[in-house]
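Given as structure tokens, the chain that follows is alone and in the form predicted alone.
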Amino acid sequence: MENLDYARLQMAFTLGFHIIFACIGMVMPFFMVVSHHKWLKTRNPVYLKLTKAWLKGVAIFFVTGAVSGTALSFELGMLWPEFMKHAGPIIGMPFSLEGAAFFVEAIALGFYLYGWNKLPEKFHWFTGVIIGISGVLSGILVVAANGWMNAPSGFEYINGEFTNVDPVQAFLNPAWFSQALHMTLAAFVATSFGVAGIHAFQILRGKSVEVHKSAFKIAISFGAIAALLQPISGDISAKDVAERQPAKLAAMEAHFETEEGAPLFLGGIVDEENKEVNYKIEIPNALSFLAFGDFDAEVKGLNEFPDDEIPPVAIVHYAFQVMVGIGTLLALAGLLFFISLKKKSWMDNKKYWWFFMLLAPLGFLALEAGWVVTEVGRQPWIIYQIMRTSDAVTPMPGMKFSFFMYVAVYILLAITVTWLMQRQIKALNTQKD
């Protein structure tokens, strides 16, 4: 069990870091091209300075995402060789296409970085658009591979062998759309509110207020729209999980008993030993409706499943509550921002900027919680109902050393990125209002 535990910890730790780097790298190019477009239209030097500052951020996170993503690709083979032995030929297509998207993104980034005053202005701006589109496509393709792990398709499993492989069907598995939509919106929410919060903090400090207000409005506009759309994608995801992974749904809501007209639990403390949830708030019939569109639909409880096929209920339930709670708060914050565009006096109140500054880390916390729900909620399966995680792990001894080595590398990477971004903010603060 030691190998399995350390392999899980290493994968969780490195994926937890990479997902942040990758999401920021996906979304920041869109801030950059909007600011660049405003510069081309207005010739306001504020937008030019902001565009070049965000460009440096995009370059930093492109490199960081490439490094952390490469490490993860090695980990798949090193930690889970039995999984890759069978899954590689089936889900190789989205990974190959992701590599192509990454290649296009790298070329476009090169044009954009070195094309100032050398390329026609509109073409130069368009290469920035390509950076953003390629980044989002890379994310969608990787999530499609993860969707296959939750909804395996495109093959026949006969006598322990994977045969009659159809890579296209595997790529377009039943889970890819709902997961890709939810993840893409989550990336925009987390990055937008994170970036907006940083600029709100600089406004409170009185540093280059005009620049930071412009940056705040661009970033939070993306985040507000994504946050208001996220409940729709969440509903699509919930219905998909209810149909394909009923044990995960039951763990998300910590429902132990099968019942018709199942209530939705808000909060609560899970008691796995006694199979109950204490101190919860119940909304009658709401889970049945959210899962199946019918207030009287039957929802399977965890007691219906074998003990060795039930995920860690408390972890999944708490992560789900964190994700939904923060998502609701950020949607309300997005609505508040749109109202503030009409009530401009709100932006003169320090409490407004304090509010958005305090929201900065919450989107990433919700992002991580969502991945915990997705990955831990699938356990004990690495390929849902096909291969157990314990059967895929490497037999190589000494995994604890690999784990601590990766922890050290990723912490160093995080410190380096933080230092570089602080430098960019200081440079941006030299702008005179």
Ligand code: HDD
Contents of the next structure:
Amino acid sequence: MENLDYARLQMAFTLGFHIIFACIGMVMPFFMVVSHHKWLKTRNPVYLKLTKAWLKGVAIFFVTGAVSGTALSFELGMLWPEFMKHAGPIIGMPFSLEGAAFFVEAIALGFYLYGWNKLPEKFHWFTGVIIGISGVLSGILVVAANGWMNAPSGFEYINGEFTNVDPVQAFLNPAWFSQALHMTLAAFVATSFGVAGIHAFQILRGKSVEVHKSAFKIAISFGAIAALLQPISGDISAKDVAERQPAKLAAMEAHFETEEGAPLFLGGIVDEENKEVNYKIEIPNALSFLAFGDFDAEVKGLNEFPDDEIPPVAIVHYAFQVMVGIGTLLALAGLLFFISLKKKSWMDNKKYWWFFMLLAPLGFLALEAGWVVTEVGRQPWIIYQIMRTSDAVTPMPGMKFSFFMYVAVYILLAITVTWLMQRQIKALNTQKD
Amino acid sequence: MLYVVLFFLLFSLLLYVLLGGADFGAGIVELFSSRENKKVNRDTIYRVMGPIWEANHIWLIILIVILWIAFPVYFNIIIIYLHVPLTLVLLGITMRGVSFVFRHYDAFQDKSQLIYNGLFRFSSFVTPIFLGMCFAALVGGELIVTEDYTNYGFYDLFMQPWFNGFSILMGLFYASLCAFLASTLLIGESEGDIRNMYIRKSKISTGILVLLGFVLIAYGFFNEIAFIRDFVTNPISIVCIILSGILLFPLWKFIRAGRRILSRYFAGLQVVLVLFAALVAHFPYVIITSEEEISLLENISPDSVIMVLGISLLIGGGVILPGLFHLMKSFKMIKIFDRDEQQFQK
Ligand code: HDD
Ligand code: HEM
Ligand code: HEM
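Now show me the form predicted together with the named molecule; what you just gave was the form predicted alone.
Whole complex next, starting from this chain.
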């Protein structure tokens, strides 16, 4: 493999790592403040115990998110110097605001972690709320920067020069809203189902059932709502892609031929050489409708594009199927949870907890798959139809070593964090009230 | 607006050097302590720096973001040619950050603490060295900025500029600066024996710092490093350096007497003076390659970008600085003001 490939792999790997911790750091504070609020209201010690356990979790995830994010803000330049040289100033606005949001988050975290029994109770609780809000804000801001890569705007591109730069318009690029909405929901879905699944597992083991049931309810309530909204937001995203990035849409759907009234493919094995999809299930006219809201609309196929402007089809198609499949499943699970609030007896059934336990990793899987769709689907462009990824990469040779170093360090880190979490749960289970 | 941006650039540089430096320094002090003192130090820095340890390091992010937004050409050179040492810095920051949190938030306190502690101390020590080396590479006059990468070897382009005698000295200099800042800060946060320990550490690190400073300047001078040459021939920087030399005496006195606030301010002042001296001598030519001196103010981003960045920074600063101040006040500053005043009244 070439330097470029290793640089891409490193970018994908480090972002894929960061996003997990960033999402947890973004959403866990909300669980924490809900539990904290319940403690303040009911003075039921279960909630205090839970809040403190989650708080330690937040601290551990937060630092992992923060250090991997710090690495990322250098990495964007270290791997893609040509990109940052031109794009940096244009998409600077969301990044500088993001810096401010991190700061607010870090300050609030300082208050919250160290403020127990020192600050007035209400103010202390409120700093927890600020952690959550500023976390979500920073997520939205970075995704807006990513939106710009998909839908470049706010400048004029004349003879290879970027002129007339308007950072505000670049920030509010056509893709920012749909992406930020979808991403924020995804963060809630992934984290909530993840946390809920872990607590479901503890309930199955019969350990400190009362605490874990409260925890489960708080976590899953967020996730269930988000999971029900996710397909709607996904549809908005898809319509957006259809309009602006036809090649990505065609790759997502593995559509090689241009068609009117295009069918939607479910499953199937992509044969990139012969440009066809085998063993698929076809739903007539569905794609045209989903993409353009019209059963007979024309959907452009990949054959319309020059060979060097086509993204890797198979990966994008499979990743998209995985995301949508999981999205559908989780939306159903959300529905199931709301029904179980009425039918209390379901919660006595072991299968109920098994089900939610098994769902735990799926949200994160969908999250990673979704990013693969967005990022790989944009290839070969780093800035859509303006700059190619291969023109942006660093001239420094030896990216191979850098890549393997990151993989080694992050895997070690991931193992350690998992181990630490397991110890937190153990402590929670053995603690006396 | 350019001035607003420049102000925030320098401001975050200063705060990163000071606050981030004190953070690293606390780990260095711990590394060079006896076994009992290591434990004491661990608890002290958790209490003192804990609430802002996270905020301290965001200054670095702000710095880098301002660079890439407003000074893209500069950022481009830094990020391409310092790839290797920056990777080492990042590795160090990662290890330091996680080990600090892991050692305090691990649910059980057992043998694994040994690993966290070791990692924390070691990375606190090497990271500032690499940071110093990065800075030395920028001003050391060995950078080769070129379009024609195939003409040069990997070593010439990506190693030599940051891996040489000058940069190693600079790295050690910054590490001892960190130790000096941390121990001086911690004097004010401890009592009795522990305080005496920090006073001792502070004296030692001041000594090392001054010594390394001289060696660094002498080395640079005799090896014709333009940055040092300009530094010692510019009248204003000479005045600053002499001033900081003179101010060492009151600083020593305050440290000895255990004056919390004053020794802190004087320690900070030392850093400000040295940075200012370096700036006066060289601003805006902060990158010195083997061929030329590159100005920060050339090739800046278009006005529209600077404008929006300036406004964002003003708004952000308006939200953050009061918050940060309040945070520091709530957890320690206020307490210390009070104590100092009580001493004063006595
Ligand atoms: C829990 C995670 C999760 C779930 C359940 C879904 N998604 Fe998703 N999706 C993401 C997580 C995600 C993501 C990782 O967050 C992405 C990547 C970029 C982005 O903005 O969101 C994404 C991107 C993304 C895109 C590409 C946007 C672009 O390239 O600009 C489309 C078209 C969809 N999604 C559509 C859907 C549909 C129709 C779903 C139906 C249920 C769905 N997603 C569920
Ligand atoms: C955190 C979630 C994200 C994940 C998992 C992710 C994933 C990926 C993947 C898989 C690639 C490699 C694509 C390829 O080369 O085939 C990539 C490339 C890249 N991503 Fe993302 N991405 C994420 C968010 C972002 C954001 C928010 C930005 C910028 C603001 C960004 C900037 C880039 C850049 C600059 C590249 C390299 C150029 C390219 O390959 O197009 N990514 N990312
Ligand atoms: C879609 C992708 C991303 C999302 C949703 C996201 C979100 C977040 C969140 C919520 C945090 C706060 C840390 C925590 O709570 O655990 C964080 C940290 C951070 N992120 Fe990301 N991020 C993304 C991609 C990126 C990229 C591409 C960069 C680099 C340019 C980046 C830079 C940072 C930095 C520097 C921090 C550390 C801030 C601190 O010290 O607190 N992030 N991210």
